[in-house]
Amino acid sequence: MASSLISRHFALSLQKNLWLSAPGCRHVSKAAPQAQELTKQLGEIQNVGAINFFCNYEESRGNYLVDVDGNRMLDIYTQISSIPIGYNHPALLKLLSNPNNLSTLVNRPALGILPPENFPDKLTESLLSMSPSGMTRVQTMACGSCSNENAFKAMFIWYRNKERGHNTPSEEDLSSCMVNQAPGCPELSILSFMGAFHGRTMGCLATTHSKAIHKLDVPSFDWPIAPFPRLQYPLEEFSRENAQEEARCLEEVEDLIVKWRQKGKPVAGIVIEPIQAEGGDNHASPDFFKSLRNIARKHGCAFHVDEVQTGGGATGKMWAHEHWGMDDPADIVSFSKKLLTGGYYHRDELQADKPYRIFNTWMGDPSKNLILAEVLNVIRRENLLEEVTRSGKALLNGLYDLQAQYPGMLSRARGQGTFCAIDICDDATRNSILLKARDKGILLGGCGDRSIRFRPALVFKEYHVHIFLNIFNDVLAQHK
């Protein structure tokens, strides 16, 4: 019964994708009279500040996304970057249409003490059929804070290992950790970046400096901060200019690393973005990273390099930092989002030397890693990565000419990939830009102070480009 009405709906959901998806249709937002009442009924329960609008998921398909008042928008948001296929995909329905797979889909297991059978097989043809450099190993979690929070806790476990010489811990260990006192709860700390976002938990806002609302009012370690190149655009016109800036970066690093070993906290690892996301949408070179890699190599560090937003294809390839072209990128790789778990992969000396140390109840779930695996194979048949890499290029080609046509508005376009950003003026005119986009049939997302970033789906292809570009232009127009 319940695989049948699974079955009439993935047939429904076919129809709907053919009219959902075609070139050139626009839909202006109306009123909203659906969403105000959930509003004021969410409200009662929780915060709702946050909440842009309600959305009918049942409705939106591929790059479409559409609110509970029936308005169609072209996604170029994806749920903070976390859709990686867009909505209702056919594939996938038909996927969680299979009644073999009901088993997975209704139990979630405790996967640290009791994980189903085909696991490993799961596994092997989900995330480590797409392993980054020099890595076999893959410890899945939940969200990206949670990969963020545990990977750092491997770092210090394999630093204090590293300092003992050995993995036994003494008795004054054992009962000092008790109390939170050293040496069983060591002085260590985690290099971080300004603009960095890596989270919301504990750890991960110790590293996370985006903005000041996600860390108002809640203790944190004292951690060292680095400055993150800021390069100037275009940046053929400042190659000297953004060099001597990267170097000025990398020279504070080791500085902070020694200044915080001299005062008794030595950096265990340090944490970057490959784009910095949250904080702006800030590059660097492939040359910074490979510089910082031999950095943390120097000193000792392990080198965790967030992926969490960057990974999963949107740069063009399913690591961004693949285009640092290097053999040995990183010791710890984390990731969520458009890999639809959470998780970190790591080199086999940062594999947890005992049980329950790197642990919760669930640990990821195995329902995510049955549709990242159909995924996969969709990204390889259709070859979404070329599709990504020909899309962004007529995008960024696109905000490079809205930016000639707009100088006194739009400035610094860049990307990598469909991974792209631009400046606005002004914060005002940024948030004033984004609401009549979404009047228009656009939905967009900011980072930063005042930049507009883009995040669409790998699905997103040349003649979407072309349709946001034009309303984009309009949009614009009305506020030159």
Contents of the next structure:
Number of protein chains: 2
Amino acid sequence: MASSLISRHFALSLQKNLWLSAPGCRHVSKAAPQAQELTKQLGEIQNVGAINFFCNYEESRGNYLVDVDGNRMLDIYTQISSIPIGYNHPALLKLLSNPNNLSTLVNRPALGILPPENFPDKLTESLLSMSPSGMTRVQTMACGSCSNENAFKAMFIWYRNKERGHNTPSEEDLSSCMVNQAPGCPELSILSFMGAFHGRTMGCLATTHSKAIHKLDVPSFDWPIAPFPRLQYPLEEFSRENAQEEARCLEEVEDLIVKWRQKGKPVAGIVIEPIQAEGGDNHASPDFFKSLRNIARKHGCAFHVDEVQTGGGATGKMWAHEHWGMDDPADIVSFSKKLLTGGYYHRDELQADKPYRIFNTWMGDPSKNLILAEVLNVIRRENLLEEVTRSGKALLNGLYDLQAQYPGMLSRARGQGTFCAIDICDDATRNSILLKARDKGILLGGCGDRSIRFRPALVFKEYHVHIFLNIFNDVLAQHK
Amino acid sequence: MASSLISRHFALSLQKNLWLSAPGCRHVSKAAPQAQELTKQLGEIQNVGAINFFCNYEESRGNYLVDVDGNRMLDIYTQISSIPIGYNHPALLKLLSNPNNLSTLVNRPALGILPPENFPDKLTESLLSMSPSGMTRVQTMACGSCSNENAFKAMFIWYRNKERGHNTPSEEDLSSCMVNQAPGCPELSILSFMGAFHGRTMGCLATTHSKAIHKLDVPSFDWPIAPFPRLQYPLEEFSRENAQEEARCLEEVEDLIVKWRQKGKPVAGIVIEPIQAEGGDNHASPDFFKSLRNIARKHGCAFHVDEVQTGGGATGKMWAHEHWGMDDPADIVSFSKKLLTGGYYHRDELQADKPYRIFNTWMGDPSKNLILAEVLNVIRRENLLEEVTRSGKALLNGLYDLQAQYPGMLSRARGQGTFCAIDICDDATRNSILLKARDKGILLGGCGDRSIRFRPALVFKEYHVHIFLNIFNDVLAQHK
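Switching from the form predicted on its own: structure of the form predicted together with a further copy of the same chain?
Entire complex below, previous chain first.
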């Protein structure tokens, strides 16, 4: 089985020395004496191998991140895509200076048992004001991994109640689950895709297949893994080939669902990103997702769309799945990063039937909901989704131009909104370009084996695109 | 196997209608029209079955929590033991009113790649100023479950590198892990204890065995589960019997380690709470933990002490394991709740050998470190650990007295510092007492099958103990 799943892009990552290839670039500028001292100091406390540099967040503004040595960089990576409206936005500074909000910052409640009185209102004005189609229910969580873990649990609970035909567990269910055994802890599975990234806790990690470094040495579950379509770009020029590739993957999905049912490990849910991000910015068509949704329905599996990286506006819509144009796009949609709080929306029937099944001490953090509500105000007031669409077009067109100019070095420019990426000829060149761009004041991140991903904040305007393209052109010219 | 593990206290939880027994009490006061309206409103968004009531955190002060209808309660549960120095402490209000701290609240970094310049200093003045003996390294995380998940991963990575004899994975390791298969995703296990609670994400959940409601319907791992000693209280009156019981459990631990090694699922680590909290406030002696530490060392397993609930001062020491009097108490100590940020300390050799192996987007939250540093200042300035020791003695003595007065209703009073508990004759009476106490202005929580746990903040003074004891006496007298 293993060998059949080793697809082209993944086989690459097995090459010697490549298994460590990292999502960001690592570089401590030589002209950074303070940074070196801090790295040494932090190195006594933690592994610092992934540290890019130390930041002066006080001095950072909008799209510009300032490092500890005073260097100012146009940030097109935004803390792994998690800063929605740039650094130190005046609206947020004002919000958190308001003494009326102090109590929310100081008293973190156990939301599942003792919520603050304004909790329903805060949810309504923040998360529920942007609910995915067909969903009026939301559960907050502290981070992306916890969001997906709990979304998986919700799917397992829903699936088992469906299998039972009622929600009253047997004595055997109750006793066996206490010792990790079936039927109480059933042999159910989640179907995921090669190249996917859904987080790093053990449930999530069993559905993550982007890089070996994330998974090595951690026990896992024998769950089915389908190929994610490897499309050719620009998508509109290869529609026939891409449709064939998507059909191949969909067929494999159905085969795996049947095979795992026969194995006695039925697929309770399918989890997928609208655009595989960490795994290399891999896109698929709306038709692919529609068909996948139908396959899930046909086989009685829940359909979970992981929008942890794609959600929050970077594709030009609040949710990437809105581009599919469906009334009923998913059973569960999880989020985190730009939404500042983790969590997931779900259709009514995916709500756990009893309290304490989906539960933990904090269940999110009202101080993050507070900030999110103001972020959404800013997004609406400043028409940031339109800005993203405009900047995204300029960015992608610029990437097409560069790709035409440097055909040996660049390929596969792709994107939706500002959620763009481009491939570099090889991993070493990619990493070298990331460092050179850094030295010229542009902060970028990598993804996949040899891609660069663009993840600016929503306040990234057309003129920032042009600043970036000019500098990037210089960097590429030096590499030519 | 399953049947041999069904111990007395766990068998209880299998009784009909008991499997739902909850960690807190659920009660919406009848004199609470606002609360009913809010519950209805939130019920449209989430499962509200666990909601006790809605709170007015602005009006809450110190040990007193105020609900939305203006009722003021002495809080001896503190948001499931997660409020360290009471509500709206003036020092924290002042800290978060300081404009110099605004940037930390507004700009949440990806700590693993772009930490703020003051990050090493903040760690040093907060978490590292209270490091467990033998540990100078700490990794922050967003919550308790993420902390334990990553601690488990650190143990697996450490164990596999030890097995290999070096830290260079084979091609087979790298390719097999991408598809969830051995040897890359090895069949390693974590040994846990019946009655334990280590969290609810899928890795943690495989080591949680306190109540069926937490585990039902979620796939799990076939990992060994040892009995936790069921001691008789007061401990000093039953030292011989308790020593025998502990010896029995230790023997079982060694048997399980051998058995799981033979099964091909070696035990990479042992995880244990210094006092089992959610599972019913079960204590064990320092000798038990010393022996367990030695067994772990003898068999080459890492030893992970989960101080998520016990850490932060409630036992009269910053860490409950300090009561064991050991120089080298553990390889890993995890924390969350009262520490406001999740995370874990570890011995040097438990640090992952490469970056991105223990990693996620946020890796904690500097705004929580900021608050924690001030909480620690308050604890030191106000000698709160001494206060806890003093209040704890008064509380436990008061419980002993009540137990003598109501022998048919109360038993097994036990505790360390204010981290106390008492058993009630049965589950229904326990829950009724929790509600009656609530109506008289005392907020308590349950744990185990029929225990009440006391989890006041560190600012709970002797006079609060007497307020509580008086009211509790009234409640018990009514039940007699």
